[in-house]
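Let's start with one chain on its own, the form predicted on its own, as structure tokens.
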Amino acid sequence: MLSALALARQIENGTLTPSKVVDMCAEAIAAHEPDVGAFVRVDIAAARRKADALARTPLHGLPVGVKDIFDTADFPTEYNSKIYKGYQPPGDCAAVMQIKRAGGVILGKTETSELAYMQHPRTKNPRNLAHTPGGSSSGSAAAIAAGMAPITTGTQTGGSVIRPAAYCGIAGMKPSYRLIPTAGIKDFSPSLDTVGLFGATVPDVAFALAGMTGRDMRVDRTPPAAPTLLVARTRVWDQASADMQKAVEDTARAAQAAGARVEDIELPGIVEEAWRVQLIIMDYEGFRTLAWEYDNHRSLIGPVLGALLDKAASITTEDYDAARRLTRQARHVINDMLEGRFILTPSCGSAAPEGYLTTGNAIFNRLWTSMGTPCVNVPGIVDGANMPLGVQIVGRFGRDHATLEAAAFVETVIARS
């Protein structure tokens, strides 16, 4: 894999130019793209020509690939729908200009599900071929599981950033919600959508955030403290497999004894409530936004969606109501639990699923999802077979850079444990 961060530094010390990262990128992706299947499409040449007069910029020229949802004025974005074969939007998304504004080079477009829901690509698990990467940003974890690039962007409703880093075996984050603009980019529920990025790492992913946002996010710069550790066996706690127990409780162990107090909590009923109804609002809200390719286009969206819009139009109005209000609720209690405290939980119930049928269960990763926190999933675990299986920190409504530090800190006990 292709760490942003060393390669920002080794850009910073004249030691490597940002069109020779172009290069290494290159070389990954004629070796691996075949098999993987990534990317939609991809610019070499260009972010080549772009990339050296950028090396003093936050992002350093360094390649982004970007989700097939976000709209962007160099490449055609179709999300993987036979409804928007060819669609060229006429400008970029937001977050593609922050990307741009902060010096990133924008090498391609990664492979999405249809309309970011579950409909299984054609991505493959670089880390098993036989095994799915997870979705919807199946290609973005991918290419930097196969080391196509050092940072890529990509969008969660459910699990889409969390659960696919942990298949891949690669650092991912949901920041807290909003915290990455999602103007030009295709909704599904806004009320849940966010933007997240991947990275080889936790302070890679921590590096990209900052360059991209423009806020203090490193964590590479001082040892990150002991952190305070809820480890939170939820309701849906005997469907993770023995494998992802383990994980969870080994980590719990190795950062107690590393200085980390950690705490066995249970989650407020109206927090596990809230697990339940984000179905309902994702479900009502992805008919609505995608009313008209329902409409129009029925027969062009695939089974696995259409199947899911069919019954969501029976979601009544006062069900979405009700859900929203006790999301609001539960996003209150959750924030006062977690004044400097962290929850340490499963990413996915178990490693990638093997075969394409499905991306996986988002079961671990909804109810974070709609309490707007951000979320981290911590890599460098793996299961008895082999497959990566990845850890989430969960911390408070604007705690990003926080949730980062403790990630970090956790990440660094995994490797020396």
Contents of the next structure:
2 protein chains.
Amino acid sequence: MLSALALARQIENGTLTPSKVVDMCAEAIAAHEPDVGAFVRVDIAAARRKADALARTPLHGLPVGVKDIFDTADFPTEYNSKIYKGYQPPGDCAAVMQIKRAGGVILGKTETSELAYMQHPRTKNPRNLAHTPGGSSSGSAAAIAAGMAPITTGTQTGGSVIRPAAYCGIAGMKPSYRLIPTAGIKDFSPSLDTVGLFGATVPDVAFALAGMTGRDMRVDRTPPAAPTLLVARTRVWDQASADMQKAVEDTARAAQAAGARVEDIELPGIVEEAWRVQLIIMDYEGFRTLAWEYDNHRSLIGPVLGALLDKAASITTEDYDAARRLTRQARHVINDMLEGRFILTPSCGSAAPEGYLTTGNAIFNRLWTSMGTPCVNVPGIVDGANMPLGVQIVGRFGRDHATLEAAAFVETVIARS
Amino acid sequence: MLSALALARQIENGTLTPSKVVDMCAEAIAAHEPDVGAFVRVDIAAARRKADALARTPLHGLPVGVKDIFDTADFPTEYNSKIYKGYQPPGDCAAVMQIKRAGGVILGKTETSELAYMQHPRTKNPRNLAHTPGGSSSGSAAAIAAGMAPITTGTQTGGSVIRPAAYCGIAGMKPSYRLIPTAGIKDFSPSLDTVGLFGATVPDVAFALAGMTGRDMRVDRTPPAAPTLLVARTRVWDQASADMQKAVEDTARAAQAAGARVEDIELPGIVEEAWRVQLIIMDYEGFRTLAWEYDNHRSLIGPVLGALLDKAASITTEDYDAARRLTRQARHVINDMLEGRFILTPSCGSAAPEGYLTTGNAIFNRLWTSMGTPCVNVPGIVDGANMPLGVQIVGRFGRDHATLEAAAFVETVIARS
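Okay, that's the form predicted on its own, but what's the structure of the form predicted in complex with a further copy of the same chain?
Let us now look at the entire complex, which starts with that chain.
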């Protein structure tokens, strides 16, 4: 994999040029793209042309793969939807402009499931091509895992950043709700849609987030302090595989041995309740956000999204309002609980399932999306079949840097154990 | 003016057809559009063709004018920006689809200031053509005042719904933040941007909101109960003209005489503070949301928006974060205060200023936008020059129906006095 941070350091000290990094991406793409299918389109020549002039910027001219639901002026943006075949947006979305303003180079657009819902795209998991990479940010996670790019972007409405990161054995982060702007990104459920980032390791993601936002997010300058971790088994714990349960338990023990304070915790009832209603919010809003597509082009919508929208039509406004109210209340409770502490919990139920029928289950992610809390997938553990298992660190809303630090600590602990 | 509710009743009882309503709009447009300039484009023929089939829907096939920052499949959407001349979006935004699903007919696109900021568009105030109609939803407010449409849409980021409604002497509502979805509407400041509606009277706006959202919003079925009104003179009271101060005082007295409980109130310090920082949020986000336009087409951006973005570039992330935090805290305070009560306060500082140099001042609106509270402009009062003065009713977040009821009560009181 390409470490954004390591590449940036080499560019900084003059031992590497940004255009050489583009060449490295191009080589990995040539080698693996036919199997993996991570990109909808790339423009290597344009990236190479632009990169060197950006060496002295925050992102040092590094190439970035952008999920194909982010509007771009330089590439068509098709949302993996037949309705939008060849669609060329008039401009770049705000998040892409943050990358450009920070001196990143848009390498290409990465595969997404249809309109960022759950229909499996053509992408395969670079760790084992017979397995799903997860979704909906499938191409962005796979591109990192296959060494095709050092930074990629995704979005999470259910579990579309953390799950593919875990399945592909890379670092991924869903920052606090709207830390990165969603303007110009195809909406699904505006109360939930959150822009995220992928990289080889946690410090790489932190480097990318720091560059894009101009905020103090780096975690590579001093060794991360030992955090207080709350092991949250939650009501879906028994839906985690034995390997995944063991991954969390082992991580908790190793973190404790390395100096972290570790406590078991049960989530308050209202927070568990909020979990249940996340789908009400997502589906109710999706039926309205995708109204034009649904009412005018139903036959061009795939079976998975089509079935969801058919069903979502009957969600009542009363149920939606109650779900929103409950979620608001639960956010206060969870944020009080996460003052100076971080939850350790599975990133998903298991390693990536075999096959491409589904992109996997977001059950371990939905709550954290609706809570608006920063979440990081920490890679480094594998199961018996050598497939990656991700553990998730969840922090308080707005404490993105501290959450990255806790995740970096855990990543170090895992690497050592 | 065309009362949406009165027209709907006639359609319901068979004494009017929706296509006849389109003809009424067409006549008013033919008579006044050359002077007023409310519409960017209309399609009378298409509206007439569609209307009658929709007679038995919630909106009864009524024609709706849509601000030209709402993406539409049937009309170009130009945001009054040279950058977007002739731009044709691929589909309808979610709010337009709510109108269509409810059986409204899109009559045309209404004038907006450039990218919904403050550059005066060509629209004039139908109450006096030498005066501004306000902005940024200028065309939507003017179209109602000139009888060109019974329902129009707007957006408010500072004061872009309530101010033009007040200046044009019509009813206007900014519902609770995101009650109507903004997906597919050109963003400016996503934390603030709120879709609103215009109509001849408060019950007309309530009828339109009920239709669009499928929520219980009507206020015409029973006489509205006498509310508890908090007269909030606020720290900008001395920026209101003597006529405007008198309008609020007279309204308070008349409401009390009609059975309302009326109390004077001072806003808590943190709420007044939140007022001050609304511009920090708006401008910081605007600089990021409009990054593509600013970085690539600076020369095509007009002087008012251009100067704002030049300045906004230097707002720090620390100031923005502090503003967001303060705003969140103030929302809790204001919502506690508005439990079962409503604020009565000026909709703007005065009647519409003469000339077209500015669209007026949003100082009486900014706070309520950042609080996310429902706001209604109540028309019916005029100043010495016979220009409309609007008073504003503000309710608790999520209490849109109750706020409309309080506003309808006040409207009745004003009409009688």
